[in-house]
Amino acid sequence: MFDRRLLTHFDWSLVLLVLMIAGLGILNLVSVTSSWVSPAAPFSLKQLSWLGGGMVIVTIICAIDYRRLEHLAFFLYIANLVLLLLVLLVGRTSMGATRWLDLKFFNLQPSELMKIVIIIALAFFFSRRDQLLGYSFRELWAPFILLFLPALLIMKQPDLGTAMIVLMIGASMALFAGIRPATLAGLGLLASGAATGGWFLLHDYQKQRILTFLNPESDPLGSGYHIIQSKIAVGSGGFWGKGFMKGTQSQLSFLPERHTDFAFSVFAEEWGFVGCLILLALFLLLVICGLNISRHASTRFGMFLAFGVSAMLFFHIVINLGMVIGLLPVVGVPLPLFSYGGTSMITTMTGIGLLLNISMRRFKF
């Protein structure tokens, strides 16, 4: 039975923050797609419908005590691994990548679900094992396997960006739980060796993305085109921006993928440094809210769960922004709540729902 006293602790400020960021994203989509001629529904309306669906999911999640997820963590993890295996066997291929399961009514992307599932699984593991001196190599083998299996399956799709996010979430949660200094130094050496050896496991296009990141001008009309046009768009916005629907890079179609991966570039061109500063401040407040909820959670499971969601949002924001201004390679990571995409919106809103759930239950009645 739902306790109505929980509503008195509902975090309306977090909801307002989410709606403000999503609203700016939809406004940005209106500008991006204003010159597109399509008989289908406008992208902005589709994004609005996905936001509405996300709010329904948030409501459902808030109605169920998050502590029940502790008992479902293992089942959810195994189920998602099975879905990732099915993607490789019978998944739908698009643009050279096999990432979706065709369920007739919609296309399911299990790799996006794994971002939430791995947070639940690791929160369950770390909340049950409190190491005062930090975790050693021997005690980290279980979370390592929990991370390695889905990351490997996601890399096989191939989807380097999502695999990176999953690994970064796991690494952040392990650091938050505590790792012994000697173990941390050893893991750093192993990671360096794995990064060096991993180069030979990358696909040719993934290697090209890294080389392009190091020197985009080497192929300005080919692999370096995205980064160069994005940097031009961001820089040409100046201090105040060119104005709504007046960006040349986006309106004249110089900027590719401007409604998804490079949505921030369009916003920067039209609203300038001031607009970017406001959007970045909203994202910063979103992450801080998540960390504050983790700090005040009533259980260790809730603390790790909220921290994992905050880490997921943080790495999405940092990787996308670093990507569009040329500080990181282009890996296809969307900007949460801002970039066009139903799967990304639903995944993010699921995480927001978990944060609100934990916040509502920070007091025990």
The other form holds:
Amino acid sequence: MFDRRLLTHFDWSLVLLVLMIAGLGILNLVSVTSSWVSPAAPFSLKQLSWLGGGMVIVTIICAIDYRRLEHLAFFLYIANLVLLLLVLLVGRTSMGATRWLDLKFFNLQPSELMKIVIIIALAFFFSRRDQLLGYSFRELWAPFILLFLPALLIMKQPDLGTAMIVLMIGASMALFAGIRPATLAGLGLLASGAATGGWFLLHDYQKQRILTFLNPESDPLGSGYHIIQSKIAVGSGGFWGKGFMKGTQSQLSFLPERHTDFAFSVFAEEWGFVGCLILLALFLLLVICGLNISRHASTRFGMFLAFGVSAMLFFHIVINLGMVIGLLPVVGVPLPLFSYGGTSMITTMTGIGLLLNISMRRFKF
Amino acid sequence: MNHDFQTDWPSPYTRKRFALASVAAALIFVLLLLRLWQLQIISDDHYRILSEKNRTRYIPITAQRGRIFDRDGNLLADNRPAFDVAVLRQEVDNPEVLLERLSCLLSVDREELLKRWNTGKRLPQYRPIPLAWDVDRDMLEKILENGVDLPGVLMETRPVRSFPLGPLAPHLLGYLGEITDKDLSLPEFKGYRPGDVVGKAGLERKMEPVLCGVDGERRVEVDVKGKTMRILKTQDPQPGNTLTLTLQASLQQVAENAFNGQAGAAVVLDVHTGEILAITSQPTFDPAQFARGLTTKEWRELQTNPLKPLQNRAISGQYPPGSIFKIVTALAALKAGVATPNTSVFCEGSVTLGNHTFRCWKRGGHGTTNLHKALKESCDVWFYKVALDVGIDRIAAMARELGLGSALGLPMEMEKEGLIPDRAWKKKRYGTSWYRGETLNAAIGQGYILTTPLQLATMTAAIANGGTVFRPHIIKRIEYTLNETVENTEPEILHRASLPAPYLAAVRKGLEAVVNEPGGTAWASRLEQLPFAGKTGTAQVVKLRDQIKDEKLIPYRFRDHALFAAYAPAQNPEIAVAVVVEHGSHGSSAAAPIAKAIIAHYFGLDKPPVAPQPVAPQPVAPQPVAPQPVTPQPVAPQPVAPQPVAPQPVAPQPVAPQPVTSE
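Next block: the form predicted in complex with the partner chain, after the form predicted alone:
Every chain and every other molecule in the complex is listed next, the one we just looked at coming first.
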């Protein structure tokens, strides 16, 4: 049953990239938490165990031919949608947002799951037909609904960051599938109209974040604090950085969320431009690697699937970094593989597993 | 899904899209990189400074204030360490419990402590919240013993003023207090910050730049909660410069004691230099109270006391000089040639001018009177008669020549000018011409004339030294700590009054007779061993009602002021003394004995010297110490000065009330 060829086609370089990035993340975590009053298990060890768990997930996913997902796509999508609805009905509320389902032994976050499921669903949709002229309006309503139903549910939680990621994954996949120029222009107009309208649908704290992003100094102790402190941390790192465990911004706790969403600022402060250059290169390689797997996939479904995963990684990276260095508003998006957190690790590793899966089955025979 | 995988998969169309996607991803990464370049390399310095500012705090270390000595090297104003109890709020998990414990140890109300805690919370996070100021030794030890149960509690030392000789010359030395908003706006207080302690009165205020020293500071690294992580650098404070005064502590003590509770002022000058040997204003106050921090009650008492203990009467009290002014009238008459020492007048007890009668103090009259007798017995009629011929303008000119009618430029707040009226002044002030009757009043030092005790002493010194008016000064020497230079004050001659020697000699003979001849008004206060010269004065108060602001018409208020001006010895004088006893009734009985006591002490004629002994040896406070955590560590607290003057049962107010010196 097991095809030995699968092993020979295994993409070890991708695994190496993942381990390098995660390794840097754990090293960074050691520095961030060095001065903390230690909990039962140190954060770095916990993260290491998440990484281990992630590798297990990767292995399991690789064992199953991804092409089977094609048949499960519809079911997965519906199931996830139900979970999202359940979140709104009986979800656990924490810090003003209802994002979790309490499953006794762990808290499930269906919106995270949706990032993967929407990729599978859209890959299924777009793979069925190779529209050489590009999709037109009339052909796009189905993926449009596929995309916006979960996005709206997630936005309702509220979780703007995840909703945006879902929308961006969908949009990039549609673009990749091809859209007629006239349709594209129409959609562009529609999107800008929706953005203007959407402003009024945003929660106050979300509006505040965007306003603060535009002028962080207007509220230096409130919502502008994150951006200002993060920029100080990154900027004061300079070319060579302040040195491992020597970043004053993080060691003296001026940086908020420095082990999760703002982990990169700590890294930038301690390792400087040189460190950032290396980390960014690794991330770019990761994305390119994903695109490459997509390009060489043996099926259209695999191609779209791999592209979707690459897009997911890419948007996570860009939105997180953009936020940390003050190019984008503060939205709670973690840096894949680098930020502390089990949920993000599992989602990312599921994606990586899919990529490896597609890669090792790139030859049909 | 039938594709020819070898040739057509993926389609060139799709390949193009892959290329596009890759390039787009790479471009966006380049954009991120450019932003990082901008932050980390172009604005590198900007953010580095911001991160420094983030983590460093400057904690000022108060400098030791300059010490003040008397002319013989007796320490008048020193520094002692005051121990404050403060709490670092980040280390307190349960303020309720902590305040409860401290309330017991400090014997301060829990509510009061809570109030101070809440007030203190307005301070920046990294500054400890002060809860008790200047705690005494016992409490200090109790708190040190209980250190383990008092997390976050610190002892902070700061220097405060101490007065080794007790409350000596408090008006002169002045006191300190928290800077007011008004002072902050003055150019002389440029660079001061709210909360700074500055001189509020006396020399402490006027010599603030000399005494204040340079505060040091400690640069500490703090975390986001403001908890101090470590000390980065300490800049030691620079102590203030040392002042040596012309004052003589023992003489000052004698002068202060001589008043025996009466209100008034005395000034003693060296007639050859203008040095102030003693200067007192009564009643007085205890400057140690200010150093400790006044309670509201104490402050209100000082403010509402009708005798105004905070006013420095020696320089800001303005009194009609009374008969002392006859010296001026006599000299003016002699100089103008309208009288000679032999000019004789018959005193019947009064003279009449128009329809107004001017009385001599002696109703029965002095009979035939010449200058000598007129001064000696203080006959008013002689001066009434002479004054009409001299005229007010020449009297006023002589008064000014002798230093009256203008401020003498002491480095103190609120020095008053006094008032020497003449025709021009009256025209300007009231728009009316001068009446001849007013000249008569002026001739005996009544009417509009006002002088300060300092001016009277200065004038007397000029009479004693042959006519030289020195600018009275109090600062003998300033020793600058920084460059170890010394600045001595040289005697400054304001001007020389032209007093022909024979006339001056005649007046001085008269003044000598006042004390040393039977029948002289100060005969009772003579010193057998050391003849001195002087002139009594009694200033009517009732006529001056419009000069008195406080209109409480209690009998005490109606009594005349008693004055006496003297120089000693009568031949080759060395010192000049002016004494005013408010509502003392008679210069001869109330003021002259005080001058006598001063003179006797100066020349060593009093009984065993009453040189004041230091109340308690005061070690100079060492460098202010870093706040020490209250843990039973071997590091002992600063050597505590044996408890200063009095134990302090009262908790001081966090903010010293703002004293006002003027009336």
